[in-house]
Structures are given as structure tokens and as C-alpha cells.
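Just the one chain here, the form predicted on its own, laid out as C-alpha cells.
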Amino acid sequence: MNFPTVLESINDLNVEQVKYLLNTADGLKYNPRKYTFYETRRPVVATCFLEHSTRTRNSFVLAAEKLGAIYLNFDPDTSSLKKGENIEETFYTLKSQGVDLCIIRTPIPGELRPLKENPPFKIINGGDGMHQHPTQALLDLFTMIETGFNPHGKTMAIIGDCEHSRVSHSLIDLITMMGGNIILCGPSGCLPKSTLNPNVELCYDVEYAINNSDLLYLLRIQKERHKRFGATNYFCDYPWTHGVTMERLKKLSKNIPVYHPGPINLGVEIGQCIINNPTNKHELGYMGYEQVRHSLWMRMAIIMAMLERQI
């Protein structure tokens, strides 16, 4: 199955490609002997993170190494970018050094799109500003399915800074593609003005969102992405207006899983009691660590698919 040379957004994939990735990740999870060790020529997989990362970068590093690839850490802070070299020239230098695939994170939305015309190597978007984070959405879907939640015909409430979150944009595209519905909930400055997707509903009332959903996905207030502020007020008031705690869920009699992509603002969008109640089943509990655990298998599957190697 052919995959795009540049995986910039969820919309670069179709349903069959998504199912292929889910099946591949499942095979890697349950049959570790199926790891692909490249025997003829080990591919070179690089990371280029122009924004900070803990979960995404580390899981891609582990995924590449488990597949037997040569891993190259491109550190922009110690590179010729600091001497004025532009990013395109840097990428062609990496290509000349043998890089086959690069996972790129950039603070600029859509910066990877022009590379689709003449890509220097295969590219995976590791997050571009407020635009997209496709591999996060894919690993979230994999986690849901592996823990007993099929989004088809179900409703997921995404609560938090939906407008400024690249994760929410990718989840909207992916979950609705797979037949699910989404409620976007948050303060007014954290929601889009409108939605053209008939499977997406906007609301400000957190209790309505919780009551009408089968799964909660929480997002932090991204203060760094709010240009003019109001965001400080959101942050101060948020625990009472939209924060999700065990007490609030029990009061509403909602026994549903709670997801969070991290990093967490503890005590703001999510309460400590939920963090202290991890689960790997489709029931009330914190799924964040399961998301991190399943990220390895899905990102291995994505690397393999991009490099056109199958298990």
C-alpha cells in the first residue's frame, strides 16, 4: 500500500490507510518478533524539532531504533541554522548525508506544505504550530480501539483550547473520518467561531459536553498561542468553569475514560484524582499513560509505512 511522501495532515490519508496503520501497530504490539530489522540497507531516520517536545520526539526515537534504523538527532540549536542557513538548504544537506525520513516539528502552521512539491526525503509532521499533529491523533485512535472503544457512531468531547490545539484539528479530521462525532467545548476564546463539519458540535457548557459524550479528551489552555490576552483569565477561571475532576464526573454519573495528550496543567483542566486513577479499560479513569505506551507501536507502524516496508 502506497503512503504519501509527506504526511502533513490526517487528510493526506484515507480510511484504508488508517486501517492499515491500526493493523500494523496491533501486529507490532502483540508480536514483537515482527520488528523489521533492515538487513540490506538500514534507513536513516532523523528528527528535526524546532519546538520543544518530550513525548513525540522520544517515542519516534525509540520507534526508529526498535525498527533497526539508524537514528540521527538534528539539533537546530547547534546547527548552521544559527548561522543563517535556511531550512530548505538544511534539509537538502541532510538528504545528501543519506537521510531517508525526517520527523519535523515547527512552530509555523503549514510550513511543511510547500515541501510536498519537491520533498528532499520522506517527511512526517511532528506538529506544525496550531495546524496539525497527525501522528498524535493516530496513536489516540489506536489507544481507543485497543482499550475497547470504537469511535464509529460514538461521541467524543474535546474540552479545552480547541481552536489553538493542533491535536484537536487532527482528531476532528480522523474521528469523523472513522464515523465518530465530536463535541468541542471550552471558553469562547478557545473555540472556533463555527464548524462546517456536520459531525462536530460547538458548546460552552462543560456539563452538557460531558453528559452527551462517550469519551473525554482534555486539552490544556495554550497560553503561548494566544496573542492578545484573555487567556490569562481563562487560565485563572478554568478549573471552575471547564476543569474535569473525579468529583464532577461522579456528580454527573459519567463512567467514561479520560484522555489527555500532554503536557498537563494539573489542577487546571484535569484533577489529580483522575491522574491517580489510571486504567486500560473502557471505563472511568485516566488514559494518558496508555496513550504514551501505544504511541510507540503506532509510530513504528507509521515509519514502516512511510518507508514502504510491511510486516
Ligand code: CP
Contents of the next structure:
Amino acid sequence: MNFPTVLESINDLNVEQVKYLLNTADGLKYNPRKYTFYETRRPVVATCFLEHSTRTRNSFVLAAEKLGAIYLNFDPDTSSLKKGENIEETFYTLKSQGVDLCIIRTPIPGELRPLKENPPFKIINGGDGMHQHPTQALLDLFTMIETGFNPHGKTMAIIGDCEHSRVSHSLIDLITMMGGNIILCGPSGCLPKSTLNPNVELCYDVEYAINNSDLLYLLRIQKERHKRFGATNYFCDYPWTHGVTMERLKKLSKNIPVYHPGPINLGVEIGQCIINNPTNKHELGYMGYEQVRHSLWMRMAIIMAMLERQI
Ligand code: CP
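With the form predicted on its own done, generate the form predicted in complex with the ligand in the same format.
After this comes the whole thing, all chains and molecules, with the earlier chain placed first.
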């Protein structure tokens, strides 16, 4: 099976490729001795993060190191980008230095798309503005399956700033590709005006979303993106209108897990009591730490597939 040279979006993958990644990640989790890691010809894996990150960058660094790759941290703040060199020249310089694969995060949606024409090296999108975050969706799906939830025929509520979240866009593409249904829920300004996807429903009412779903996936309000569009309303009443608390879930008798990709705004979209109740099963509790834990195996699987199985 082949994989694309540039993984920009979930739509660069098909169901078979997703299943291959899930199987590989599962093998890496339970049976790592089955795999031959890089010992002699060690590939060079770089990260280039033009926007902040705690989870994505660190888990890619750990994944590359655990596979035995040579890891190169390209730090934009101390690089010649600060002297006016452009990003394309930077990428061709990294290629000349021997980079095989680079994980790139950028604030500009779609910035990686032109690189598909003549990629300097293999590229994984680590998040591009409001557009896509494909590896987050893949690790979320992996976490769901590993903790006893297959989204096929089930419904997941994504609650929060669905319109401005790259995580939401990738997750919708992946979950509906795998046969699941999505309810997008949030206040006005956080939802798309309409959807063409028959497996996606839009709603403002958080209790309707919770009552009609098998899993909750919370998102923070992307204040930085609203600010860019000149919005002055910072959703002061969000914790009461759409925040998810243990109290709210218990009142609705919903024993379902709560996922969150991070970063979290505690007391806004998610209550402290939920964080205080982590779980690793499909039951009432917080799944965020399991998502982070499973990110390592999924990102190892993605790096291996990208390096070894090329179109
Ligand atoms: N989920 C996620 O992308 O987190 P970071 O911004 O910390 O990488």
C-alpha cells in the first residue's frame, strides 16, 4: 500500500490507508518487537512549527526518536527567516541538509497545498490555520477504537468553535469516511451556515447534542481567530450556554466519554470535575490524556508509512 508524499488533509487518505495506520499503531502499542526500527540508514525527520504547540510537536519528536530517526528541530525564531529568507528557500535548504520528512505547522490555511506540486521532502501537516489537522483526527480515531468505541453507525457531538477549528474539519472528514455521524454544536458564530454532508447535523442546543450522541468531543473557542475577523464578543456566557460539566452530564444521565484535543480553557468549554475523572474506557470521564498517550503510536505509524510506503 502506498501513502502520499504530502499528507495535507484527511482527504489525502482512503479507508484502506486509515485502516493500515490503525493496525500499525496497534502493533506498535502491543507488539513493538515486530517492527524493525531505523539502525543503519537513519532517516532525518524535522519539525518546522510556525505556530505554538505542546502536544503535536512533542509527540512527533518522541515518535521520530523512538523509531531511531535523526531528529532535526528547525526553530523559526532563531533561523534566517528572521533575516528575511522566505519559507520556500528555507525548505530547499533543509532538503539539501538531508531532511527526508518534515512536520510543518503554519497559521496560514492551505499553505502546504502548493508544495504538493514539487515537494522538497515528505511533508506531514501538523495543523494549518483553520484548515486541517489530519494527524490529530487519526490519533483520536485510534484512541476511540483502542478504548472500545467504533464510530461506524454511531454519533459523535463536536461542541465548541467548530467553524474555526482545524481539528473539527479533519475529524468530520475522518469520522464520516469511517461511517459515523456528527452533530456540530456551538453558539452562533462557531458553526458553519450549512453543511452538504448528509452525515453532519448542525445544532445550537447543547443538551440536544449531548442527548443524541455516543461520544462528546469538546473544542475551545479560537479567540485568536475571532479577533482576526474583528469580533469583539468573547463568548462570556459560553460556560453556561455550551460548557460541559459533570453536573450537566449527570443531569442528562449520559455515561459517555469526553474527548478534547487541547489546549483546554478550563472552566469555559470543560469543567474541572471532568478533568478530575480521567478514563481509558468508553464510559463517563475525561479521555484527553488517553488521546495524548495514543498520539505517540499513531504518529510513529504515520512517520513509518510516509517514509517507507510512497506513491
Ligand atoms: N491538539 C493540538 O494540536 O495541541 P497543540 O497545539 O498543543 O499541538
